[in-house]
Amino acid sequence: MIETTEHIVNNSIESDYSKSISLEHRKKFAQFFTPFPIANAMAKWILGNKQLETVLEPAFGLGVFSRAILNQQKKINIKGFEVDEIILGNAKEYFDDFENVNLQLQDYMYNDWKNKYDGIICNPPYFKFHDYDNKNILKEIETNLKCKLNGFTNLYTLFLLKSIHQLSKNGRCAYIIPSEFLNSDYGKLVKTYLIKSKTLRHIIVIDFEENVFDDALTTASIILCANDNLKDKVQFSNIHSLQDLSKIDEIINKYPNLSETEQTYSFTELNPEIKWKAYYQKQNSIKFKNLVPFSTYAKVVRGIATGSNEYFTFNLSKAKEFNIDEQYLLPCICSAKDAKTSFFTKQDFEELKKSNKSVFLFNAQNSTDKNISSYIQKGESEEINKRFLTASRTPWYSLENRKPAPIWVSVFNRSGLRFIRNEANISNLTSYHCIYPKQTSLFSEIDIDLLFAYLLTDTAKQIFEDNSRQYGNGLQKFEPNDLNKGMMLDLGLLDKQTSNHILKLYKEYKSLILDNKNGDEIINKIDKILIDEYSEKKRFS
């Protein structure tokens, strides 16, 4: 029973469960818990529905949405659908008392499709794709909603396209999720349904200062939907902190006026194929003309998964404690921390090998080796064989056929993206991928370096951060497609004196660095030349 306003209106019920829970147990169910303050705004949305009778939670957790509401209006009839039975018994202690509150031990994606509201508010479950029955929801959401989705599509999305069809004539839903489907290219599918059902209001974005969850790595969207017909606009804002929490009480006091923000945009003008971040956040690329993707000099591929790497990685040590000949391990960098320059040369992969990092891949096809069967059969007793990547290759010890990549470009980052020069020619692992320049008019092997170059300036970066994925506390994540798909600066429009004038400030750059000296003036002087060359503002001038 809730007894007192004071658990009512903070977390200390959520910081209680998760004193008293075990974080392997809220892991497994995704229980990530929305601060007070958040769910207290959006709960004002659903509350400004003046027909509001019926409130639906479709992931209950200990109810920080329903004790929001009913702490301002007791008599809304609340349910409640919650998949763990545990937190749903801490749950009921809290709500048995309220008559108005049904709580469901239920999947909601399997079930109520038929029942509508006036109001929904969720934080569902974030999992990855294939941490849950994810062919057979998706199967529920084509059958109900006649809507064809990608099969890596996250359940938090599907909670969210389920709930809008959902909603009752002027219903309204407020949903917080990781703002990851916006800039995916699962997101795409999703995106079109928002646009087509017209329900989509706002899209606020909280930006990533902070963790909104204190223990999950992701940022996070507010989507506001209301099914009233009274807008055909959408409007982007951003929030830095929990203070700015009041821009989410001046846009449901305005509604359904809007703030006409250059963030505003008719549903005709809103375009499910790109990356939504292009509606709420200023774009570099716009100061510079003359951009092509960058797949038009380069291809990005993820670099080797091998679905375990403490099996398949090796070092000296391990090589001789299995007695594993060097001709049966692939030279590999296995750690992004490992190559710590924009130079990875032979010297340093000597060295890695010498102070016995793991530098090599076992990669043992059609051997007769006795040595090389029974770490085969050691594989298979630790069942490495049945594993999601191992049981899909044949034979399951075989690695991924990727050759060396001239240029690596690392995959999280927080301060820029990282290129690497592989000088010394050896494979890669996932924490980089890869780069194989395309050869073109413009690129012969030897304008690798021209290539290089570029990535290595400040522009080169701030370009492709407009396609980036943005996670908590700053940290990016680029997915080889987002880098394929990225625009660059069309290289093959320098005359030859300005490409030799860079390329001979490179070779300046290639050599401080190998002798451990600072180049950044360097590139800083190759920076102004392509600033130069291909601003915006020189077009006018």
Ligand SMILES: C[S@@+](CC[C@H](N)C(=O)[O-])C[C@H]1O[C@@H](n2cnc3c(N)ncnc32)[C@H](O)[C@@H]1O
Contents of the next structure:
Amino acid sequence: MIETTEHIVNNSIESDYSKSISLEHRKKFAQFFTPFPIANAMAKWILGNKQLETVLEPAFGLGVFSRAILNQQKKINIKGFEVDEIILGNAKEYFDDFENVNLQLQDYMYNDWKNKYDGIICNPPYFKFHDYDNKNILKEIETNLKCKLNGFTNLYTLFLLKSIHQLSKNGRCAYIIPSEFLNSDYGKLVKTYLIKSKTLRHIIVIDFEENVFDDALTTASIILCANDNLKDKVQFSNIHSLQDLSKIDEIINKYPNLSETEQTYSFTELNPEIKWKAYYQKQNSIKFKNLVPFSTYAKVVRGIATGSNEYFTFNLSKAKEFNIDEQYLLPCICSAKDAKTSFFTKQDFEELKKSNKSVFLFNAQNSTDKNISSYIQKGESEEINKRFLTASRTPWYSLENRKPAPIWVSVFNRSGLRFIRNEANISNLTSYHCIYPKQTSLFSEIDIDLLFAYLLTDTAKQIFEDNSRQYGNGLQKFEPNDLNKGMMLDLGLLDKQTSNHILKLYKEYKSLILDNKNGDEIINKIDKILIDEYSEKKRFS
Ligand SMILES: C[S@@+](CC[C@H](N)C(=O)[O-])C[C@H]1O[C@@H](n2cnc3c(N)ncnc32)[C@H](O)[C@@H]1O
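Switching conditions: you have the form predicted on its own, so give me the form predicted together with the named molecule.
Let's see the whole complex now, leading with the same chain.
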């Protein structure tokens, strides 16, 4: 019989258990335990709900969270779910004496959907999608949450979705999960749900030098949610050591007030499509050495503005209708959607043309062709010549003089900057900016392919992100000068061998993409080479 007034406020039960059971068994059930000080900090969030009566611990293990909660408030009713009989047996030896703790040998994902709780606290199992019965669980969630899920997700995100659904009014939820979901495709869905449900309050990114969870993880995040309508802002914090845990206490004590930090965003500013490290890793560029302004190597200019795209853009059937010969049509990408991959080839252009997409601009200066004259007259009768842009040109139907740019970059982004190599050598409208590598200065000349390979990496995008404009709805916008003034790694410092290595990888990437295959791994390799060369290791200085 255990003395009910005292609780084990350290990880001694967990270490005894770990010693008594094989690692294989623990791995089978994803049994990695939360350090007590972290469990305790998370418990304070739950206890901050003044109406707290019921608490759920969905992946019970040895009940570290329940111990932390009961240690402060003995009367709370707790329900725990656990699928492993053995660990539950161990937990029951400890908890059986508490009438207010109800432990179920049941899979959390398939049970208890109807119940709501004032507090839900959890370190869920982190199984990848192929390690659990994902098909049935997804179905279970889709039916209960009435949403459509992508199969490639990780079980812990599904635990979190279910728990948010089970919060009662003013209920609070604290989860500790790998930070990976913040920055990976499978996390988009749970991020969308966290925003839509308006329950997300804090994300505390733990970035300890030493491992937090035995050997399982190096980085994790604490997600604090509240179903209370008290806030429409989400704050990101970073903690780097156990000593920093007091920051969590501070955050919790202040709630619903927030401490002054730049890492605070309203729900409308958060974009589930992008990597959220953009919100908690400010000034990405400080991680790197030897940065130069992008304008050292390239010039960014906006694409062609016509003044009336409806009048100036042509597809083949419109050309036929007005009898406009192809010599008076300038090949041009007219919609950002038309370039699907990182390479826009001649073949892509031909295909768009054949499928009657608008891929031309009216370009008929100095023509005496009568069909051209009548199309110009048509423009004048529709007063296209009196528009703001056309009125300032002579003649009004002349196009801005822009050479086709070897690289395009998309202007509005939901998922970060998108660079495209314009191998078709055609012009572009304003949905892309033109990037012209500088080829003039003796010292700054770099290979266009090398520059483009760099632009495809996460590092290039992150460094540019320091200079992006955030739009209210989560869109990022880059004006040409945001990019010109943005920073980049000084690629001119790379030695021949390294740049050749990058160029070789780039060629492999290109052939994969042209073959409709995924090339992410190669880009990651290029990124790694660059990170090794330019991180704070001072190689060049
Ligand atoms: C990462 S451990 C966390 C244990 C404990 N809460 C802690 O933080 O120390 C996850 C626990 O969930 C249990 N588990 C795994 N899948 C489960 C499921 N579908 N339903 C309920 N529990 C599950 C595992 O056996 C394991 O004990």
